[in-house]
Amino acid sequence: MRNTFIMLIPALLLIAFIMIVPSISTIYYAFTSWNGFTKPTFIGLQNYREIFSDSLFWKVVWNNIKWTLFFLTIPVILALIVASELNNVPQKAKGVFKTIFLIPYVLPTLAVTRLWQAVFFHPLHGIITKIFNHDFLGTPSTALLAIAIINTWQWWGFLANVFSAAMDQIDKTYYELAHLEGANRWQMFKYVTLPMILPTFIFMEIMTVVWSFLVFDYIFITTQGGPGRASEVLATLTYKTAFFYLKFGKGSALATTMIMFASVPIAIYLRLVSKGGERV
């Protein structure tokens, strides 16, 4: 038992230098007023009476929300059919489309966003500008819903491949039972295919939250925010007031405030398990 601690030890220290020491620093930083260069001035909770009280603030949480909403539905939606379609293909051709899905998901963000912004969005002569005769990304009342279609692009085939998997995981034997009894296709998804991987689905749709809240780099390579902060978020928000304005404890003020958004879903879900949530 000492010599498997001592082995850990270096990995204990490399997750507290990573991990914990700015987490703290952070929480820490969020109570001062810093600029980077000079000493941090302890101001308690300054800080966040500002940010409560700034109505940009609370656009910026709308957008979060709106981003949230966005992608606990479409893409969603979109992976349960065509991941309820993949049990109806043989299993060599099933394998071959699960890997085509997946491929947007392990290419690079930020060469994503660059081909949808210059062959998609282009004000000028992107295909889908051409189509509807508007400047998607150039709009603040839809820049935001055309970066979400960028995202989900990239992420609804791991959603398939992972509601894939669960299916088929269920035993064959439920829909041939349903088969008889005259269920269709859609009261077999329903009753069936639904609630036996409902576990899955609570998960993927528990973690989209955490994502939506900190989703960061599909927005600042895109617009950073804009036009006239139409699409910024919590991240982007964050980013800019420190790194930009070099107001280092407001920043770690809104990182602390986007964390603790992020963790009421996590909170449920702990919660949800210690209640025997062990399917869950």
Contents of the next structure:
Amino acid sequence: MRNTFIMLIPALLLIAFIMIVPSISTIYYAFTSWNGFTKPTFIGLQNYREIFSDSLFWKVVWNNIKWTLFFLTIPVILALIVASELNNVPQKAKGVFKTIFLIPYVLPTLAVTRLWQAVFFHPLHGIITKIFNHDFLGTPSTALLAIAIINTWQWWGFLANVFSAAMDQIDKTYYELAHLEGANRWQMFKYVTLPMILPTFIFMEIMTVVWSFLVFDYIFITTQGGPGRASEVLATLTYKTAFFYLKFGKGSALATTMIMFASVPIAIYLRLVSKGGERV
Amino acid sequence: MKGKGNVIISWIILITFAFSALFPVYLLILNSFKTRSEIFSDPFRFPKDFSFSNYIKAWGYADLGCGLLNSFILGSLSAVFTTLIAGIAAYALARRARGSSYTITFLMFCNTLPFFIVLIPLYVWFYRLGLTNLIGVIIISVGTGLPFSILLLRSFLLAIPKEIEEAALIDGANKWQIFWRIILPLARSGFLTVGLLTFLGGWNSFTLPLTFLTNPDQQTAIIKIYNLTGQYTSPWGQIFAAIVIVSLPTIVLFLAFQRYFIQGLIGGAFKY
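The structure above corresponds to the form predicted alone; please give the structure of the form predicted in complex with its partner chain next.
Full complex below, order starting with the chain above.
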């Protein structure tokens, strides 16, 4: 099958040039002082020492953790509620609902963030600002929450579709049996639905942790990490360090810390997906 | 299990969620026809006169003609090259080329590599090569999208029975003819799914064009609209109009090819 292997070469070469070589280079540049234009100078662990001794870094990591906890719970709960309710309406209505729920997801992130920034969170005239008499995006203690709400609006519909697809695989006789046993809605969810969609559920939660340590667009577009550094996350800090302050060495070191935090869930994910090559 | 009361509660919950998904979109469209002061005095009210002046101004200020063309070039060329290169590779994997299982594990690993781990070196190198332009962005989009696309396409190609190919081989077709004449048509929905997702990914993408496209002639619509926002005041009516314009193709494509989207995003994304 030698001539079949040739067919893999274009893809593998491009992946090597665009993903593998740059990844390894980032790890190397993390040990250098580099402005991107002159030659990088090797400085050992200096970047990491600076990063880990900076209280800003730990504040930023904590923001990522808060973000992770929010996305592990709120959107997932919303999506589970919606997905289970979808089972109680006729097939046709279910299809229409699922389509509607995906519309926010296909919009460009820039469109979603700008829409929410102006209509709901505008510092003076936003609908939510007026209701609570509080500027969520402009106040340090609530900025990250506001951005998480914007992201959730775009995200939950996708999750609901994923969970609904998983629930479609459940044999209906389980529900009939549970009904005969006199189970109520909550018990059916707890003892039938949840255990049956557990693989999908776990998969989405693992990916949520990975994505939460990489979040960038929503925060960069709305607050650029502000006000002050209130909504700063690892990705925005990395981006600014490299492209605003032209510290490419330190930026590379920060990028590698993103990988460090995401590597545990990534390792679990790889174990799960490579087992038999089947769905988790 | 379907008590009448339960069903009514389900409808209420689902309609509430559908409303919450659609209402902001409705507000976006409504306010794109209003002046700045009309938007902020009452975002819910209808405009005094439905005028397209925001659209006309936005088109001019944001240079949207140029931006949309660039977005289209980025999306479509990324889609064509990704489906082509990924298709060939996925075919080899589905037919168990030597080293397939290692390659699959390798691709799964690459699929989890975050964009930020490659961004800094790529920027510096592409800058030196004079590739901080659309061509550079297309190359990177294709490269970073390949692992996911190959794995997704492979799952479609696995479904094609080997016997069909063997029959073609007996009839004297070579590997390339088999790929073009048999595999491509049979796995059409897989290719369409990957093509659509890649196109939309390019059309909607933010970080990559923001970083690499500094020349205004090369910027995509998303970046041009991003630049419309000022530090203190922003022309919101025009920003809304521009957002409606750039979002319209994504919604139309989604509604027209829903089935492919859903199988790509939900079905295929899990079972490699």
